[in-house]
Structures are given as structure tokens and as C-alpha cells.
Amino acid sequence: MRIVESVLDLIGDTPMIRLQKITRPPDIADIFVKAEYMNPSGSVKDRIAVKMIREAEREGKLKPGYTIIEASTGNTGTALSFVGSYLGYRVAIYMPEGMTPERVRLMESYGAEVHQLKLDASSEDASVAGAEVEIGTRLRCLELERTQPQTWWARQFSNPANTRAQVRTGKEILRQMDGRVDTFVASIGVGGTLYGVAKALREELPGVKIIGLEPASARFPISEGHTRIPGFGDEVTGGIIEEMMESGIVDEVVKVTNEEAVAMSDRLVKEEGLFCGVSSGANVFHALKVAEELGEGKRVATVLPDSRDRYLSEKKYTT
């Protein structure tokens, strides 16, 4: 087993697993998860965090003494209040009203203010898609970072670091997978992953498939069109998403329902005896699917966002 100098040198490296009971009976494509919830905060945000951080150093927007400040719905703000926090930062996120307490105590626990915000507006679905409830919350760190000095908004709806860190991501998964990936399936959320990890397979692999997710609840569903929310300008939610699906990397987009994500996380944790979250059971929810069109011999490749302890009082379809 390695030395590491530092917890962030654990960031990333995850192993690739091939699904064993949920893919029986044997004539179907073999499914590959990427264990995103090993990273040392239990998600794949810690990737993007550790990434946008030292870019902003860099290029001088990141100083000491400064706030870092961003618009969550949990992962990214959990990756944001470890990663901060370790490297000397004073970390507050901005939260929509109903996310699971558990991701408040996390991200409390690494030293964050936690800020949690009135929804203008709730679905009858139990799924979240953060781009439409972060809103509120990305309108809040805007105004912070116009009016207060000293404060970085690390924006990771349109921060590029957030997709180039994701890059590495595919890189790996190519590595892992002696370069055969036929289809890829990952949950939008904000992006970078879909898009990063479609980049680094795209570069290798120019007939790999890419399926991107959203909640069944989508007010504004990405599926029919939809890559910003009406109303708001750029500063709040042009983007990742915008950019990904303008250059056409996507190939096709496919809603899940918040009750098809529960049940294939469940299953995750007691058949396979992976604690990942609910947006993983989305992601093997769909790639299961695409396993029994493909037939034997194919493979399809997904990640499992984050870990199951950020849904013990609350199953939740959050991207």
C-alpha cells in the first residue's frame, strides 16, 4: 500500500468494478462502475474541488484569506468544505431548503458555513435536478461576490476547471478498461462529468455511445431541448450544459424516475455490496437497459457519483 504526503493526493485513481449478480442472466453487455465515493469526502465532486481551487490560486483569483463560496445541492459543497478547509480556506455554501440533513452535518463537519435557502418552487417528484433548484442559491453568491471583498465563487455550473478535471476521469476509465467502452451513461447534474469523461472516451474511442441522465421531474428537461433555465442570465446558469450539448458530444439524453433510482441503488448496496448513492442507482438503473439492447460481448461504463451515507434519512434522485 502507497504513502501519500497529503489526503488530496487520495483524490481520484478510483477502482473500475464489473457488476456481477445485477447483470445476470449472462447474454447481456457487461456493466463497469467507477467507485466515485472511495475519494476521501465520498464523492466525485472531490475531483473538481481540488481542480478549481488550485487553478484560481494560479491565476490569482484565490488568495489567502480569502472565502470560497458555491451553490450546492451537497456533493460539490462537501468536496468544497473538505478541500477548502484542508488548505487553509474559510468555506460557506449556499443550499436549497430540502436537502438531506446528512449533507448539512458533512459539510459542517469539515469546518463550512452551511446557508440553506427557501425554494421558490417544489415538484411533486422526490428527484432534484440542481440546475433548476440552485437558482436561488447561485443568485446569493453572485451578490456576495459583487459586494464582498475576498470572496471567490468557485461556480461550478460553468467553471471549465470542472470539466478538465473530469477528463482525467474518462482517462482513467480508458486505462481500466484496456480502451473498450462501447457505451458510457452518467446523470447530468451540472455537466462536468457527462462532458469530461464524453471528451477523454470521444478522443480514443470516436464511436463510443454517450447517454446522459435527468430527473423524470425536470421542470425544464434538458431531453426536450432545455440547456438553461428562462429568465436568468448567463452569470446563473449559462454553462457546462450549454456548451455540452451545443457541441453535440451527447447523443442522446434519457429521464429516470426518482422510484427507478431508489430501487437500483438498493439493489446496488445488497446485491453487489457497493454503499453508493441514489443517482448511482440511476446510472445503473439506464445502463442496465443499454446492456440488454448491446448483448454479450459489449460493455458499458458508468460512475457512481457518491456514497450512500448522504441518503440514510432520505432517498433522493439529486443531480
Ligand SMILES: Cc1ncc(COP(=O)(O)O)c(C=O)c1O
Contents of the next structure:
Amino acid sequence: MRIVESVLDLIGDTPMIRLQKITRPPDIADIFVKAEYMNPSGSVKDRIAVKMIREAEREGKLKPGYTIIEASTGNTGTALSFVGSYLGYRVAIYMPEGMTPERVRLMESYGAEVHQLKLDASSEDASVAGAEVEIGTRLRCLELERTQPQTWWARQFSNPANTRAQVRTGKEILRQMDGRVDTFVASIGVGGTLYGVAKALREELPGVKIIGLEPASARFPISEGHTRIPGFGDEVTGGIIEEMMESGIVDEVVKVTNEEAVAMSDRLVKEEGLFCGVSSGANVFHALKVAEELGEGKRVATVLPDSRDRYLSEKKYTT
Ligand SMILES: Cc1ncc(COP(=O)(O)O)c(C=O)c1O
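Coords for the form predicted in complex with the named molecule, given the form predicted alone:
Full complex below, order starting with the chain above.
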């Protein structure tokens, strides 16, 4: 095992695992999962936190003494709490009320302030839903950005450094799979993972199929042409998702229900020993469908975005 001088050097270069049990029928394609929950703060968002912060520092938008702010239902808030506090910044995360207490404690453990806002837009399916639940907290960040000096809002939903960080994830996938990937599947939150990985894969593999997933409960489904939340301007919606869908890089967006996602995440833990969260279940649920369609000899890749530790007190995991 190598010795590193900074915990930030442990971000990325995550392992890739070929599923063994979930893909047991011999005539289906192989499924490869990239264990992003093994990043230091437990999710794929460590990659974007360090990239967004470093680029903002280089551009002079983030300076010593500043406060990093973000609207997040969990992982980006945790990742910014981790990287931001480690680099000496104050970090304040705005999240809708009703998220699991573990998420708040994770951020506070790293030293961040967590502000839980009472908002109308919260959703039962927050564990797999994306932007909809974040609009209210993004509006609060916008107000702070406009009124508080020495504040830097990371804006993960429209920050191009997010996508650039995930291009590296795609390059790692290509390297780990010796450039042989038939289909890549990933759930869409703010879109950075799917867009960044898709960009890297398409550059090397023009024929690779790119499939995005969204919660079946989404009120403004991307699969039905919604790339922004109606009634809000560019400053709090659109962003990466809009650019990604307009670019044509995504072949298909498919809906997955919360029940399907939770059931598959349970299987991933029990059968494969992979301690991952709900969106990992969604990703593998659909990857399995694709593997059955493609058949033997083909290769499907996906990511396990976060760790299950942040969902343990959710009711669906205690029954
Ligand atoms: C658990 C989980 N899975 C998947 C995603 C989707 O990633 P992205 O925001 O890059 O689309 C997110 C991010 O919102 C997430 O927190």
C-alpha cells in the first residue's frame, strides 16, 4: 500500500469490481461497478469537491478566509465539508429539512455548519431524487452569494469543474476495462457523473451506449424533455443537465422506482458485500436489464456513487 502525504491524494482511482452473484446466469453480459463509495468521505462527490475548490482558488474566486457554501441533500455537502475544512475554509451547507440525521452528523464531524431549511419542495424519494429537492436551498445560496462578501458558492449543478472532475472518472473506467465498454449506465443528480464519464468514453469509443437514470417519481422528468425546473432562472436550475441533454451524448434516460433501487442496493450489500447506497441500487438494477439484453461477452459499466452509512436510519432499511 502506498504512503500519501495528504488525504486528498486518496480521492479517485477507486476500484472496479466485476459482479459475480447478481450476474450469475451465464448467458448475460458482465457488469462492472466502480466503487465510488470508497472515496475518503464516502462518495463520488469527493472528486468534484476538490476539483471545484482548486479551480476556484486558481481563478481567484475562493481565497483564504472565505466561506464555502452549497445547497446539498448529502454527498456534495459532505465532500465539501471534508475537503473545504481540510484546506482551512469555513463551510456552510444548506439542506432541506428531513434528510437522515447521519448526513447532518457527517458534515458536522468534518467541521461544517449545517443549516436545515423548512421547504415545500421536499420529496419522499429524496434518496434518489436530484434537483427538485434542492431548489429552495439553492435560492438561499444565491441570496448569500449576492449579500455576503467573502462567500464562494460551489454551484455543483452548473460548475464546469464538476463535469471535468468526472471526465477523469471516465478515463479511469476506460483504463480499468482495457477500453472495452459496451454500455455505461448512471443515475442523474446534477448530471456531472453521467456527462463527464460519457465525454471520456465517447472520445475513445464512438459506439458506446450511454444511459441515464432518473427517479420514477420525478415531477419534471428528463426522459420527458424537462432539463430544468419550470419557474426558475439559470442561476438555480438547468446547468449541466441542460447542456448534457442538448449535446445529444445521452442515448436514453430511463426511470427507476425507489423500490427497485432499494431492493437492488440490499442485494449488492448482502450478495456482493458492497456497502453502497440507493442510487447504486438504481444503477445496478438497470445495468442488469441491459446485461440481459446484450448477452454474453458484452460489458456494462456503472458506478456505486455513495456509501450506505448515510441511509441507515431511513425507515425502509429498518423493516
Ligand atoms: C447518491 C448519489 N447518487 C448519484 C448521484 C448523481 O450524480 P450526479 O450529481 O453527478 O449526477 C448523486 C448526486 O446528486 C448522489 O448523491
